[in-house]
Every structure is written in C-alpha cells, then in structure tokens.
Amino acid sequence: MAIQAVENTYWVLETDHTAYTLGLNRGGLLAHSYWGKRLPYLTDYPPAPSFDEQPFHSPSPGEFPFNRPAHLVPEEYPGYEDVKYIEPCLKVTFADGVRDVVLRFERAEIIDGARPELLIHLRDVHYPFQAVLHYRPHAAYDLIERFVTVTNAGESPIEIERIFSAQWHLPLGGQYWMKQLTGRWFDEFQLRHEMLNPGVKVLDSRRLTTSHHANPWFAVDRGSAEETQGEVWFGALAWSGNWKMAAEVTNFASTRVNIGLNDWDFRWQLAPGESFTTPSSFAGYTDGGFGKASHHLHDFIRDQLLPHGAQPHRVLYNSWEATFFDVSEESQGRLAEIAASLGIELFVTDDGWFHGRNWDNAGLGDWWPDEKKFPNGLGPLIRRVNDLGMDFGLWVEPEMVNPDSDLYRQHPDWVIHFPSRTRTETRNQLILNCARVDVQDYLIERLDRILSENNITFIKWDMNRNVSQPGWPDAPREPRELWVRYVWGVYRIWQTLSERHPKVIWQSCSGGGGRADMGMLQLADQIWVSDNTEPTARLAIQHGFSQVYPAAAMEAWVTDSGDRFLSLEFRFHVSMCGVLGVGANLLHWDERDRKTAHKWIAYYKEIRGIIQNGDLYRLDSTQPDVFWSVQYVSKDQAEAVVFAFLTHPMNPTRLQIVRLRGLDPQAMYEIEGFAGRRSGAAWMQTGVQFDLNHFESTVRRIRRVST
C-alpha cells in the first residue's frame, strides 16, 4: 500500500524509492518524522518528535521563556499561534479580532485506489475553522503531492492573510545548501547553488506572474551531492501567479523550507460555508544526485500533466523577426513557401495580424483579423499553408488591451487599476482584470471563434508585461483577491478553449520564461523559455530551465541572432536540445544556409523522440559555462544522442572528455563519427572525446548493437 496507518496516529506514505512519515507526538501536535530512503519494516521510521527529546537548555526545570518546547517541534502544518517564532503556514483572522490560529488534530482518513491519498483533518480549538491536509504519493516517480483545504463552518467571516500548500522539512542536523533559479528578463533560469544560514532566504514572485526573476524549485542537499551522486530533496510549486519560497534555518538545527501563495497584499475573506484550496507543491528525495531529482520531475510533467503528454513537437517556423508588424496574407504566404521547403511543419504568424495592429501601440483587445491585412479574413492563407503541407498556428495576446482599441474604448473599467492613479502603460498596454468573469467570458467568446472558424493547430499566448497599481475598484469582495482570482481566470480561459479545442497545441509565453510552472504546463505543452536566442546565452538558460522542466516543454528558436560569429550550424544544435524552431528571417538567408537548416531539419526529425521523451543528462565538463555537454537516452536505451559545445577558447591542457551516462552497461553501442563497438560501460567509463574549436558544436547519435 502506498499509505499506510499505524495505530491512526502515526502515518507512512511510501513511493517506489522513497518514504515520507508524519504522526502526532506525545503533546498532540501533528509531526513531521521522516523524510528519505524507503525502509523495509513499518517499525524502521522513527516516531514523531516530542519537545523533551529536543536537545535545549532552561535556566530552570519547566521553565523556557524565550523558546517554548512547541517551537522545536517540526510541526506538519504549523499556524501562527502561541509562542513559535518561526515562519507559519497559515495566519487567518477571526471575525473578533483574534489574529492567530490553534489546529489541532480531529482525525484522519485513506482514500485507497489509483489514486491515493491521505487527508488530515484539523480544526481550530474554539473558532468553527477547520482545515484539510491533502497528501497524495505518486509511487512511479517518487514524489509526494501536498496541498490544503481550508473551511469556514462558522456563521462569521474569516480573513485569511497567508496559506502556505506546504512545510517540507529536512532530516535535523547539519548544514544545506539550496539550489535556485533566478534571473531577469532575458536572462532567465541562472543557476545558483548557495548555503542556507540561520533565518530566512525568500524568494518569491509579486508580478502577478511566475516572473523572470525566480523560479519557485528547490533543491537541497547537504553541500557534496552531484549530477549523478548525493542525497537531494526537491520540490516545486503548481501555481502561475504571485508564489513566495521561504527557507528557514533556525537556531536549533532545524531547516524547512515553505512554499505556496504569496501573502504580499493578500488577503482572502472567508465567508460562512466556504473553502479555499491551495496550489500543489509537489517534493521528492533522491540519493542519485541533481540529475535524477530532474528525471523525476520530468517524467511526471510529460506522464502526467503535458495536456498531449509524449505527443511529438513539431518543427515550427515563427514569422516575427521576418515581418515584425508587417503582416499581410502576401508576406506571410512569401515566407511559408520558404519554410516548407526547409522541412518545416507547423507555420506561425506572430503578432500585427489583428484589428488595428501596425505598431505595439494599438489594437490589443479586438481579437479578428485586421480588415486592410486580410480583407478575406486568414482562411486564404491558412489554406495556403495548409496546401504547403504544414499546419497553421496564430500569437495572441489575450490578457492585454492598448488604449487605442475597441474593447478599451468600450471597457476603460476593465483593467486593473487604483481609480485615483494613472494607469501606468508599458509596452504601451494596460492589463485587463481576468479575475472579472465578464473579462473572461469576453476572451473566451474572441478566441473560440478564432479557433472555430479557422483550421489553427497551435497558439503561443504572450503576456509581456507585469502588473502595476494592482486594483480593483468594483470588486464584489476583497480587492486584495485579485491576486487569486486572476489567476483562476486565466485558468478558466484556458482550460474552456483547450475542451473545445482539444486539438490545439498551446505555448505559454510572457516576454520569455515569465510564466514557467508546473501549474502552467497542465494547460500548456510548451513554454517559450526566454526571448533572448543568442545561442551562448541559451546554454546556460536551457540548463537552469532543465532543472525543473523536460526537453518536451522546451521551445528553442534559431535565429539571426549570433549569427556573426556563431555558424548556422552551432545555432541549430542549440536549438535542438528542446522542440526545434526557427525564427529567423527567412528572406536574408542564401541557399547555403537553406540547405544547411534543411539538413539539421531532417536530422532532428530522426532524433527528436529521444530529445522530447528520453532521458536528459547533463554530462559534466571540466570547464563550465565555456563546455557544455548534454546527452539524451531513450527509455528503452537502444539509442541516444550526445551535444557538446565549445564557446571560448579552453585550456589547452585539458581534454574535452565527456563521460557518457544512462546506457546499458552490458550492452554494445556505436557512437557515430567513433570507431568500433564498445559496452556502455566502457563508454561511460573511459568516455569520448570531442575536438572541437572556439565556437563549435557537434552532434552525435548512439546506437544500440547486437553483438
């Protein structure tokens, strides 16, 4: 059984590999005991700690007037309360004013089947609030979902100011380090591996989106774990608005680390009779190192939550860097021509197609095709296309408006705003409230006539700016819900038109990775990861995005950009590591450079089902951040295909070697461009060895053989 119950106080979830206990302590607290390798017996995992076993010093038997024995305890699910000066999960306030909350144990419950799950139940010990703690195992891949209901059964509204999905806590002891993505607008998805001190480290998100600027992912280890070596907990947040991270290191040798919604100007009002749920953080353990904490996470999103799972990618062309806002039928068939005879099978027109739109300063909101680009409407040129042998996709902007539109002239009320302050513009466009219904409703009813009146297989739906005087004025509750309710909203928007769509394939994109998230990526199969395609750049950014999120979700464009001192080449197997696009202008490239992406087009299509949907390993390299090397294994490994690329000059001392990893160590494999058959073993072993100069790349596949 994945859950087991000893006693109905003490509780073990069990994956395929790993463990995770909680039980109530002898003071009755609810307590988090073991977090690790799975053990063979029930009676292995240690009991729920109780303060007297808390190693701490009184001046006097009974006495603890600054740390009270409560605060030791590693409480599951703490609330703000009493005298625990730590970070909480939960803090509501009671309709008289008591601004704290005591839950305590009520009972608990196993749902049994395929999909199991352990809920808590707590309640406060005076006030009509209780709450629920969600646990789910997903044995296959070692992870651990949680999340939290809460209710107000009483008669009297209840504000809630914070409300964490999770406390995840690590063994007690010792020092961690914490692995993090952070960044900026085209800089996303940097690396960083730093020790966590006593207090707290947050990182968070107040941008109404995931943001550029952090990534809510964790992993922590104990400061020796590698790619493929050491203990490693991790974990991530389901969520596409505003999240916060908190990792705390007390003075007790205790290290946790809570993540959920962001309680920066939130506020929930409960009424009588209502719940609220949290996200999903989802956490796992591994002893195989940073690499396999990825597999984990990428074999959930693509098994389990990509709307169109192991479906293949296919090779797009975007029209943007050709044609700007210049769209027209004529430019656009002009281009698909070119991108058809380059192998390409999905044509996107970017923006400038719609009602209005010649510049960035106008038409967002009035979602039909402009009457001067297209007097017939696209049908023209998505049968143009189509005739070509691709597939048509379109860009949208759904949750932005400009001034200068329709809909704003309309609806000046339906955007978020403070009705005293200027509606601060960028990019020359306000944001409008999708927390509204009648904002949704109105985005749904555009879109789903784009959709089914047009044969469009593919949508990247932009955001490219971030929230400002964050208002509501006609708010029908809380304006400080907006926060949620956004979200939700968008949610809603998304989730109505891929039910009526289901053939769509949709790409999230808010000015590049600004909205990357598991949350996300139950809607959409893909994400733009970044605008910045300068490809050197790129390698950096695609190995922090690997962290958390499969090749499959990875769009990557090859562009013009780099292209003086970067081959087309060096650009294109950059671009291949994830779902191969290409973004280029078409018309400035000569036939060389035709044939050259025709060539890696065709090469791609061979290899892209173990990129998508095998395996990712980041192989080590003496020289980070100058040799990069990335290797793909299929799930069966009988194939596999290698990356290495070489940016500025390396010592000249130190071999490019490269330890191959994932095959089968007692299998023969050949290695293209490598003379004779050798076992796995020996190939990962001994390694291969690239030559390759300033600003070159290789690509190698690896095949399975019979003896």
The other form holds:
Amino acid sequence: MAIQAVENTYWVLETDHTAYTLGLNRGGLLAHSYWGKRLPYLTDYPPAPSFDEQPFHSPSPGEFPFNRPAHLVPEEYPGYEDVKYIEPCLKVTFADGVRDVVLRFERAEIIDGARPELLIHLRDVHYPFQAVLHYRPHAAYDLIERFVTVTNAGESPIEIERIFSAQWHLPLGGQYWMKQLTGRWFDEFQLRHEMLNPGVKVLDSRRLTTSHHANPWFAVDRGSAEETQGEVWFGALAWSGNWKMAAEVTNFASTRVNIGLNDWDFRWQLAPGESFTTPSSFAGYTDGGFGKASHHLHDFIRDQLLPHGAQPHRVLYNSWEATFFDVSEESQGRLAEIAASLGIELFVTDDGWFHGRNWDNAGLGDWWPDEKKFPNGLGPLIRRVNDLGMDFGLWVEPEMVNPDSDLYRQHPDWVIHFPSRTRTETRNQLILNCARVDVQDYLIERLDRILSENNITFIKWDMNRNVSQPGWPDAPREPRELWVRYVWGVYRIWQTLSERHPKVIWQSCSGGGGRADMGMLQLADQIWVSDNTEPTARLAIQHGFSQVYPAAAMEAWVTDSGDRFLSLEFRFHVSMCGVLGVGANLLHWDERDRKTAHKWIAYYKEIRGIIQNGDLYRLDSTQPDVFWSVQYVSKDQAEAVVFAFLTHPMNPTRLQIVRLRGLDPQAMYEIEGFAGRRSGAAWMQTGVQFDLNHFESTVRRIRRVST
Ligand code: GLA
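Mind sharing the form predicted in complex with alpha-D-galactopyranose? What's above is the form predicted alone.
Up next: the whole complex, starting with the chain shown before.
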C-alpha cells in the first residue's frame, strides 16, 4: 500500500525506495517526521516531532519567551500565526481584518487505486476557511506530488496574500548544500551548488513567466553527494508564471524548501463559496546521487507529463537563423529542398510569415499569412514541403502584440497596462492580457483556424518579452490576480488547441529557455532551451537543463554559430545530445558540409531512441568545463551511446578517461572504436580513454553482445 494511516494521526507514504511521513504532534500540529530511504516496518518511522519542552535551558526560571514551540515544529503547511517567524506557506486576511490563520487538523482521507492520494483536511479554528493538503506518491519514480486547495465556506471574502504549494523538510540538523539553476537570456540553466546557511535563500520570477534567470528546481544534499552516490532531496514546481522558492535554514538547525506561487505583488480574493488550488510541486529523495535524482524526474516527465510521451521526435529544420524575417514561399521552398536532401523530417517556418511582419516592429497579433509573402496562403509552401517528404511546422507568438498591428488598433485595451503610465515596449511589443477571456477566445479562434486550414504538425510557441506595468484596469476582480489568471489563460488557450489538434507537437520557447518547467511540459513536448546556439556555450546550458528535464524535451539545432572555430561534426555532436535540429543557412553549406550533415542525421536517427527515451548519465569529467562527456543507455541496457567533447587547451597530463555507467555489469559489450569485448562491469570500472584534440568531439555506440 502506497499510503498507510496509523490511528488516524500518522501517515506513511511509500514509494518504491523512499518514504515520507507526517503526523499530528503532541500539540496537535501537523508535523513532518521523515523523508528518506524506505524502512522495513511501519514502526520504524519516527513520531511527529513535538517541541513542547524547552529546547534549551533558560537562564532564568519560567518560560523563555522568544522561541515558542510553534516556531520550532517542522509543520507540513504552516500558516502565519502564533509566535512563529519562519517562512509560512499561507498568509491570509479575513474580512474583519484578522491576519492570523490558525489551521488545525480536521480529518484525513485516503484514496486507493491506480492514483493513490492522501488528503489532509485542515480547518481554521474560528473562521469558515478550509485547506486540503493533497499528497500523491508516484511510487515508480520515488516522487511525492503536493498541492493545496483552500476553500472559503463562509459569507465574507478572504484575501490570500501567500499560498505556496509545499514546504519540503530536510532531516533536522546538519549542513546542507543546494544545487540550483540560474542564468539569463542567452545563458540559461547554469548549474550552481552552494551552502545553505541560516537565513532564507530566495530564487523567484517576477517576470510573468518562469524566466531565464532561475528555474523552479532544487537539489539539496549534505555537501558530499556526487553524480553516482549520496543522499539528494530534490523537487520542482509545475508552474509557468511567477514562482518563488525560499530555502530556509532556521537558527534551530531546521532546513526546509518552500516552493509555490510568488507572493510578490500577489493578492487573491477568495469569494464566499470559492476554492483556490495551487500548482503541484513534485519532490523526491534518492541515495543514488544527483544523476539518479535526474533520472526520476526525466522518467516521470516523459512517462506522465509530456503530451506525446515516448513518441520519437523528428529531426527538424528551422529557418530563423537562415532567413530571419525575410520569409517567403520562394526562400522557404529553397531551404526545404536542401533540408529534405539531408534527411530532415520536419520543416519549420519561423517568424516573419504573417501579416505585416517584415521586421520585429509590426505584425504580432495579426495571425494570418502575409499577403505579399504568401499570396496564396501557406498551402503551396506546405504542399511543397510535404511533397519533399517532410512535415510542416510553424512559429507563433500568440501572447504578444505590436502596436503596429490591426489587432492593437482595434483593441488597445487588450494589453497589460496601467492607464496613466507609459506602456513600455521591449522588442517593440506589448503583452496581450491572456487573463481576459475575450483575448483567450480571440487567440483560440485565430490559431485554430490556421491549424484547421493547413497541414501543420508542429508549432513553436514563442514569448519574447517579460512584463512591465502589470495592470489590468477593467479587471472584474482583484487586478493582482493577473499573475495567476494570465498563466491559466495561456494554459486554457494551449489546452483547447491541443485537444482540437491532438497530433500537433508543441514547442515552448520564450526567447530560448525562458519558459521551461513541469507545467509547460504538460502542454509542450519540447523546450527551445536557448537562443545561444554556439556549441561550447551550449554544453553548459544542456548540462544544466539535463538536471531536471529529459533529453526528449531538449530541442537542439546545429547552426552557423561557432563555425569559425568548431567543425560541423562537433556542432552536430552537441545537438545530437537532445532532439536534433538544424537551423543553419543551408544555402551557405557546400557539398562537403551537406555530406557531413547527411551522415550525422542518418546516424542520429539510429540512436535517437536511446537518447530520447533512455537514461542519461553525465559522466565524471577529468577536467570540468573543458572536457564533457555524456552517455545514454537504453532502458533494456542493450544499447548505449557516449559523447565526449574537448573544448579549450587541456593539461596534457590529464587523461580523458571516462567511466561508463548504466551497463549490465555481467553482460558483454562492444564499443565502437575500442578493441575487444568486455563486461559492463569492466567498462564501468576501468573506463574508456578518448584522444581528443582542441575543439574535437566523438560519439561512440555501445552494444551488448553475446559472450
Ligand atoms: C525568439 C526565439 C528565436 C526566434 C525569434 C523569432 O528569439 O527564441 O528562436 O524564433 O524569437 O523572432
């Protein structure tokens, strides 16, 4: 049983290898008690901690007043109340001005079956306000999903100021470190590892989307975990808007990670009878190191979230870096001819195809083919692409509008703005307020028409600016609900279109990796990870992305970026580590380049099953940041593929040895380019040695053979 109750005061959630327990402590608070390796017996799990004795000796007789039990108990979902100064998960104001939310246990419910769930019902001791904490163990992935629903069962409105999805508690005591992903546009997903000290470490987004600057993911260890071993507690948030992660170390040696909607500028009016549900946070524990933590997330995302799951992704061509806005039937057709000859399977026309779009200063909002560039619509180009044996895909940026567009001239009030303030443009565009149902309906109608009238099997959905002046002047309710309603609106548009056009594969792009998260990956199968396609920069970006998201979701193009110092082969190898695409100006490629491309595209098609659906191993590097190696192993361990890259000049005494991983230790394997058959154990223990020169790379297939 995945969920067990002990005397209706203590609950144990078990996954294949882990357990998570919580219960009512002596003071009646719902407290966290254990998160770690699964233990043999129910009685092994510790009771819910109570701190009703003095935790230290008071110098004077009587009660020591500054730190009371409420501050010390690792509550599962603390509200702002009592003598307590830790980061709370919930902060509300009741209609009478009271700002203390005293939630106490009411009852628990266990749902058995294929999707087991524990529901803990809490209720305010005075006000008709309820919270239900949802816990879903995903046993095979060693993950726990948490989200919260609050309900106003009374007759007066309640104002919510903060509502997180979860507070994840690490075992009490000890020194923790946290891995996190930060960066900026053109430099997303940079992996950092830093010590958590007393205080609160906050990462967040105030940009309306997930953002390039940080990703809602954490992996916490005791400072000694490695890729292959060590205890790691990790988690993420499935949300594509403003989010916040607050990792707190209290002065009483308690470490916890809060994660959820950002409370920055957030307000929610919970009217009588209404409920509000947070996004889900998924978290897990492993003693198999950071690599295993990534596997759990990769497998879960691929099996449970991605709309098309393990369906293999086609090698695509994207016209952006070749033609920019200079898109026409003729220019695209010429590129398509060459793309098809290279073995490309999907041809995507990027920005520049729609009404009035000759540069980035006009057209967004007017989603129909430009009359000059496509006098007969997109039909002739799509037919030409299809005749060449390729599928056709299209770029859109639905949430945006240029002031120079028919849409904006008709509906200047549809954008996010404050009436008395400048509408600051970035990239000459403003953001349509997708919280508005009329805006949602317009976009659904427009995009549905394009998809219904044309044979389109792929959409790249872009979002090329962040918010400013976040106003919603005619909001029917609290205007700060914009932060959440906008994202719900985008989800609704996307979901409706996906349901009407189930075969379409969607890619989420926001000027590169500005909107990559577990919420997005329930709509989009792929992420455009960065606008930076220079391959050596990409190695670090892909390394960071792979901490959380599977290679199947990582679109990677070979472009002309880096061509002055990197061979085309190197550039292909880097992009082959995800879903291979090409975005170079094919008109500039000579016969030799085309042959190289043809070769590696054919090679990729043979190994893509292993890359997209296998296990990804970031191999230990003898020189981090200079020598990179990554391996993919099919789930049945019959096949694998290893990539190695050397960038900058290397210390010649350092050998490029990598120890392979994930092979069956007893089975025999052959590695392309290395003599002899050896056991998986041997390849994993002694490793293989590459001999790469500056800016060289290699890819080798590994096959299980019979002895
Ligand atoms: C963004 C995307 C690019 C391209 C351009 C088009 O920057 O990330 O890939 O689609 O927009 O304007």
